[in-house]
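In structure tokens, one chain follows: the form predicted alone.
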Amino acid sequence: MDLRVSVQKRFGTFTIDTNFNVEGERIGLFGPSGSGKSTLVGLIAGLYHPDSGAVFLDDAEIFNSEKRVNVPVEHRRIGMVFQRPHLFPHLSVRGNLLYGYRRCEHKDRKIKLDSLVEVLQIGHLLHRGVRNLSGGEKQRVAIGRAVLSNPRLLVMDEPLSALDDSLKFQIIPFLKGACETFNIPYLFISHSLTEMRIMTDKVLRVVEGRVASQMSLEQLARAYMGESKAGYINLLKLRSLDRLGNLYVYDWGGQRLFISGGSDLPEAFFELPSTDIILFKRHPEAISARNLLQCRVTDIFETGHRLGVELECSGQRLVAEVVRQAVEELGITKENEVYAAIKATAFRRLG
């Protein structure tokens, strides 16, 4: 996807005034509530009419105020998934799924119902009324309806924010799986750093009605390290191995991690705050933490008043946070060998 946007729009005292180009398949729009993320994608999708400017999606000019080009919403082929499912209550699940498909031109009907149903695992729901669905099932149907409209771009506007954590991380594989299976690029809107890092490859940071910067996920995580009490949040996808008393044992690149808040699922995502990793220059003789990893320092970076130490641990990556005095006293420099100690209780399971 190649998206070029230069638009201006005033809504009372709030103004969208931005100019950016972005290429990619999994693009995030990140920013606090009220920064203009949803309004901006509404201008791109045609839900709102810019006061001036132009919007290009790939090789198509879908809006240009000077040329008086304004492609109608229904012809832009931009699918939408919102925070709430907004399903049609008078239609069955099958009827909701086919709603957009039946309004799609025959030449663009490349995604078929059976294929989509298999990816989203909703075959058993097809004949149900939507009032008889759980929150997670409704959101899967909403995703399916948008995908089955065969869009050239999918906009997901806070699609997970109305769900609790357990449902949220059940839905994420379906969101990503549908877009990857059918090669649909997307814009993913959220104010959650964790969601952004799982769902996207590149981020547009939206501030007061404009795209202030483009950045990688690592740049975003480091930028917000100084704003969180937990510091940098490490995201780990772990494979379950065993139980040892009240601890769960997970595989992480051939290493065993002991976690107190695990689950019986075969795989799970965990958050690990950088502030919960303690570094040692030498192997400690005794320690209460259940996890002790031998690592190599690959980078030391500063964000605000905080220092992050990037570690390579048997091919895996972690970021620990230390104060400057500790770096100096331990003599930590790039390529040093250190030991990282992590309590079993430091990990937070997502979902």
Given for the second form:
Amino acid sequence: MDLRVSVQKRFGTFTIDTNFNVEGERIGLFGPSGSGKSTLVGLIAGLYHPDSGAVFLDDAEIFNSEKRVNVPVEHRRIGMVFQRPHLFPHLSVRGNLLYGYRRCEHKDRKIKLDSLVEVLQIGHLLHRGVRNLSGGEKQRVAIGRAVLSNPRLLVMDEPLSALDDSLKFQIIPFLKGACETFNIPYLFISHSLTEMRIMTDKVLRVVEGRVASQMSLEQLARAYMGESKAGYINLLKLRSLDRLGNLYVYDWGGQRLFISGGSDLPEAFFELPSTDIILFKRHPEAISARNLLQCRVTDIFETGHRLGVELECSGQRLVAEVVRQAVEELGITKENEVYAAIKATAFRRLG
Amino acid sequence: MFGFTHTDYLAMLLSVRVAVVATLLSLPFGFAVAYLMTYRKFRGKVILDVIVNLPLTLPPVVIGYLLLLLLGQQGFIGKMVLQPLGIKLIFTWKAAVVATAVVGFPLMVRSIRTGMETIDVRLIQASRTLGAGWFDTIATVIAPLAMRGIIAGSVLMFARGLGEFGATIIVAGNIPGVTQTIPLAIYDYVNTPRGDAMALSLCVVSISISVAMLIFHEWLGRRMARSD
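Go ahead and give the structure of the form predicted together with the partner chain, now that the form predicted alone is out.
The next block holds the full complex; its first chain is the one shown before.
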């Protein structure tokens, strides 16, 4: 997907005035509430009209104030998933799912109901009304409805923020799965760093009505680590191996991690704050922390008050954070060998 | 009580007919105006709002007189539109329909508008992004979701139409068997010596129709609530 946007729009005292080009399949729009993320995508999708400017999606000019081009919303083929499901209450689940599909031209109908229902696992809901579905089911149907309209771009406007944490991480695989299975590029809006890092490859940072910069996920995570008490959040996708009493054993690139808050699911996402990792110059003989990893330092960088230490442990990446004095006393430099100690309780399971 | 004459039966029939025709005739216009007022921004919106709601506050007699001036042989519409088409409106039952429609119109628009205002704007946006054009969205999202308002507005207008008196008597007159509706017949009986019993009988008929209408409305509302 190639999106080129240069638009101006005034809403009372708030102004959207931005100019950016972005290429990619999984793009994030990151910024605080009120920064204009939703309004910006509304202008791209055609829900609002810019006062001036132009919008190109791939090779198609969908808006140009000078040439008086303004492709109507219904012809832009930009699907939307909102914060809340907004299902049509007078239609069944099936009626909701097929609403966009029926209005899509025959030549564009590449995604079919059957395959979508399989990916989202909503076959048993098809003939039900939408009022009695659970929150997670509703959002799955809303995702399905947008995907089935066979859009060339899917805009997801904080689709997870109304869901509680456990539900959120149940929905994410469906959201990613549907977009990846059917090759739909998407714009994903959120103010959650974690969601951004799971859902996207590249991030547009929105500040006061404009795209201030484009960042890689790593740049974004590093940029925000100084602001957060937890520092840099390491995201680990782990495969469950075993259970030893209260501890769960997970595989992480060939290494075993002992985690107390695990689950019996075969795979799970975990957060590990950089501030919860303790570094040792030499192997500590006796230590209460359950995980001791031998690592190589690949980078040391400033985070504001402290220093970030990027580690490589048997092919995996981890970022630890220590105060400057510690780095100096231990003599940690690039390419050093160090030991990282992590308590079994430091991992937080997502979902 | 009840020994209705032939013209009394005609008055009852005419009352229902006028109210039904006026309601059905107003429905598309009421929907269109409610739609404009709810979803569109345009110049003169306030003026349209005032004009639509004016019959609610004006004495019906004033409306009737204005209609007479407008639709009569010397009136603007009467002379420019109706006469060339060979339509005679004044002092026919059709004039009663026009009077009833004008008087009841604001009630209908208000109800439909209330129905439309409860529709989440995101549903409309969702429908548009899913490929539905404006008319499609109106037909498949707005109208079904505003159905309660549409029904409430229709019932209200029908009920108001049954009671229409002031405007009707001026534009349609009070011709027994031709333009005389229940309220006009009651008025006649009240002014006739020993007409009280007949006036009362017609009142009972009037009340019965109204009660039936309200029960029907209630039943429909409950049925819709159940199907939600």
